[in-house]
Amino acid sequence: MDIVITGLNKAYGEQRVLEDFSVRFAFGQTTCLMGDSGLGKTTLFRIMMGLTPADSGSIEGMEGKKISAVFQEDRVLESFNAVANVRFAAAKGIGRREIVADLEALGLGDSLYKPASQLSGGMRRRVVIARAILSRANVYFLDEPFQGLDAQSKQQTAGYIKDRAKGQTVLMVTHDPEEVALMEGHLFLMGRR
């Protein structure tokens, strides 16, 4: 079932972030949202995930869907190593072997058992991406998932996401047209009202 957003409104005080916003996201497809800062992309994600209430409007098609997210900031458990960070949110039935294989697929084979506090920004980013993907969701919210990654890591990570999230809905915020191409996503431009 597609996700249908109708007439969504959200303001913070006098600042209108979303105004009569409507869109349909096709289920099972990757959609990349682009637009200037301050247009409500992150706010839209937070509303869709149930973290921020909308002022008005409706969202249909999220009922019963398992969601997972990569936020703009890396939310890692600092004292946990990479494997333990992923295991913390992994779906039931996913064992250490699969977690290790996924982290290795993301180029983290040499850092599996280092505490997150000792990982570089790009490594931490890939850990949170593996954690989100291995939660086995129906809808993945990826808010600038490639920030801090070099070109090779971006390509490797995009391939990993496309492979592991195949058939599920991926919604991704980016400011980089090259990332849209890497993800082979449908582009949705958010513009000024």
Second form
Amino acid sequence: MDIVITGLNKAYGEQRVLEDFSVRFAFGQTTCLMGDSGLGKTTLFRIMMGLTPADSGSIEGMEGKKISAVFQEDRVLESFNAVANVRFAAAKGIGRREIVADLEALGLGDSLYKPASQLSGGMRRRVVIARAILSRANVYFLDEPFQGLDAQSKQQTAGYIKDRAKGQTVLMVTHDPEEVALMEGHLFLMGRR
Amino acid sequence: MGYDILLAPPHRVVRHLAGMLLEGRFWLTVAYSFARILTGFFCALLTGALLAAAAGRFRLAEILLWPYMTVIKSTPVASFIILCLIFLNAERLSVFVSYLIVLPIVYTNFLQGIRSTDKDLLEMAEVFRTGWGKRFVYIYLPQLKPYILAACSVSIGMAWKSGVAAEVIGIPRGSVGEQLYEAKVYLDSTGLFAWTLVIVGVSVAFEKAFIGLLKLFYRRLERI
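Can you now output the form predicted in complex with its partner chain? The one shown was the form predicted alone.
Then the entire complex follows, led off by the chain already shown.
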């Protein structure tokens, strides 16, 4: 079932972030949202995830769906290692072996048991991507997931996401058209009305 | 008349202490007070943590608890001891008094820790629908670490001070407080200093051991 958003409005005080916003996200596909900063991409994600209430409007197609996210900020558990960070959100039945295999697939084989506080920005990003993917969701919200990654890591990580989230709905915020191409996703340009 | 009654020379105190250490009764006395004061401390640790969790979760609980905690914090220890003597027997006095002294320290520190928990991490856990147990282990426990260590470090000394003070007034048989009381009655300043050294030593040793165990627990936790 597609996700259908109709007439969504959200304002923070006087500042209107989303105004009569409507869109349909196809189920099981990757959609990349692009647009200038401040257009409400992150707010849209927050409303869809149920973290921020909308002022008005409706969202259909999210009922009963398991969601997962890569936030704009890493939101890692600083004192825990990469494996523990992934295990925190891992779906039932996913064991250490699977977590280690995925982290290795993302090039983190040498840093599996280092505390997150000692990992570089790019490494932390890949840890939270593995965390999101291994939570095994129906809808993935990826807010600028490739920030801090070099070209090679981006390619490797995009391949990992495409492979593991195949058949599920992936919504990704990006400012880089190259990342849209890497993800082979549908482009949705957000603009002001 | 010498001045030994007022101020015992250190070498005599040390000799007296060494003699005490060889007596079986000494260890029983220390164990008696140790068991009671630590019972009060651990009960307060548990209750304080649970009340702080409730207050952190429900604003109403914090409002309802506020007057009680304020009264407990500002009431003199001696008033508590005398009040408790009316309702409790001398054996249980040190348990209850050390409990009352430790409770607000633990509650205040833990509540502050809960309040300062990273909201972004809690939101992340909400998105992943992580269970309460995992949230407790992975988010709350690490964030509470400095508050737990501070609360324990301060309150162990306070538990001993107040617990022994309660024993001095209640004079339960076979307690450290009884020994201090007898030292006062017989103007035995050597014994008084020796027992004071014992209290400081046991309190510091337990504090170091307990804080060490907590740190070890956290090191293990971070490696899971």
